[in-house]
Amino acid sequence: MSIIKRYKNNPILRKDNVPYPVATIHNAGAVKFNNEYILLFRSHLLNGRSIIGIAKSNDGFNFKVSAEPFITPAEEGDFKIYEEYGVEDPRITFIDGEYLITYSAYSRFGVRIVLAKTIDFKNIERVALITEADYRNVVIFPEKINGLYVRLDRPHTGIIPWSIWISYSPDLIHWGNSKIIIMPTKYHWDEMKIGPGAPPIKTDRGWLNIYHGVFSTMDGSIYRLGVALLDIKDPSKVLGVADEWILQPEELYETTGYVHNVVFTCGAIPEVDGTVKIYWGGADSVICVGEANIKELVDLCLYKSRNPL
């Protein structure tokens, strides 16, 4: 039985809910804004390239998609060059009175991360390209630590399986002091590659990081979700990585679609009652939501843990 309780009316969004032509709707960053739930989601256009749309809800379950996309590839400057193949998989962090959005920008030069910001989810400002190629899955912590901004990311490499790193910045633009903190484990559910999912959630026992892990089978790859716990004062210190996954593809809308056997999260919203709403893309085709108890996720990291490296 999954530690995440799926919403009974999943999927909560399908491509037919989008009022402009798209082939998919999935991988949504999530946040609360003015007592409203906001999803920034990825959609494939009918040419196969991706844009980012926006949907809003009063209860976190029933969403309405806005009439126009929220982010489309830039039409000028360096952003145009590096976004020519599409924009994907946004994450959202509220810090310093602004909502920071990180998303993947694809081009002939590889994939880089763009940092953008908004204060109203109507207007968006691109700030900078904050990685070289090839990076994905950048999530920014919701507060500074020791005076610095902190992020988790996943650079691509051919030397080791793709892993989770941590980096620091004084200004959100210049990043460094990077360390690898979590690697895949051989013949484990996440042995092929891992990457940060939702921005870290602060708990009384550490920063809770929901991540995705991939396992290769004779029938293709399976994307699952797991959790890790990082030290509050020094998040490069891993307190525990849950040995077991917390969600795997089981429902038809997760096992069959644009990419089979995928659950992939970019956003989670903690609630005052100690639960967290986790949003995930099912089979790269639909958006789903489920709820979990934060304490149970933390306990899984601390008491059923594996070696992070």
The other form holds:
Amino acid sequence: MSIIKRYKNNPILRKDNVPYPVATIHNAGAVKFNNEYILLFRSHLLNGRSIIGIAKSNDGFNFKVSAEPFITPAEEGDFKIYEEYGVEDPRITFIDGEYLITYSAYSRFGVRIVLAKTIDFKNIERVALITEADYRNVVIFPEKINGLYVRLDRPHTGIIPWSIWISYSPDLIHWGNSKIIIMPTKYHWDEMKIGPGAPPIKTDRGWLNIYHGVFSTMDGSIYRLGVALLDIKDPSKVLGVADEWILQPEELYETTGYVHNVVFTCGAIPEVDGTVKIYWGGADSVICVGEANIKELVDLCLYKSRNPL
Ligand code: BMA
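Moving from the form predicted on its own to the form predicted together with beta-D-mannopyranose (BMA):
Next comes the full complex, and the chain you just saw is listed first.
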């Protein structure tokens, strides 16, 4: 049996549930806000560029998409030239009374990460571009550690294979002291590239990091999900990386769509009963949810692990 239990009514959102014209709905950041579950998701427009929409739910399974998109490319100011080709793959972290949103901004100058903030999921304020080109998959930890903000990211450069790094910041704007923490493993399900998925989840045995890994085949790439556990006080210390994936494309809505054979996560919500709801995009076309037991994910990292580097 799979370690992630797919929700019986997957996919929970399809493009037909979006009240404006889109080709896809997928890759959602997720958070609880005032007893509601919020998803910020990526949609391709009918010109192939992406925007970010918002959906709300009382139970984490049945979502309603709001009438208007939540983030569309900036039309003026400093962000405009870096968002020209679209905005993608948002992650959400609640810290210091604010919801931080990190998303990919695409332009002719490459892909950069924008940090935005909201307190009400109605208005957003763009704060800064917090990477140069080329970075993706920035997830911010939900607590400061040793007085600093901490993030995981994935540089997107000529140096391969693309790996997961950690960086620190006193103010969320200036980041440094970067270290590589997890690298793809040769001849393994994640051998081509990996990247952080959901913002890390605090457990009593470490920070749980749900990430994606990619394997290249003659039929294109396969995106799967894996897990790693990082030390609570020093998250640059990897306590374990599970050798086995936790989710792979199997259902028709994951194997067929805008990009086939993709499960990709940007958000997961831990619950008080020790489970976690993991949200993923299926085939870059639909949004799915599944539940896992946090202890089982942690055990997989600790007792069935492979080398991080
Ligand atoms: C990555 C990103 C994701 C996407 C994935 C699979 O590079 O573009 O948004 O889900 O590819 O197509």
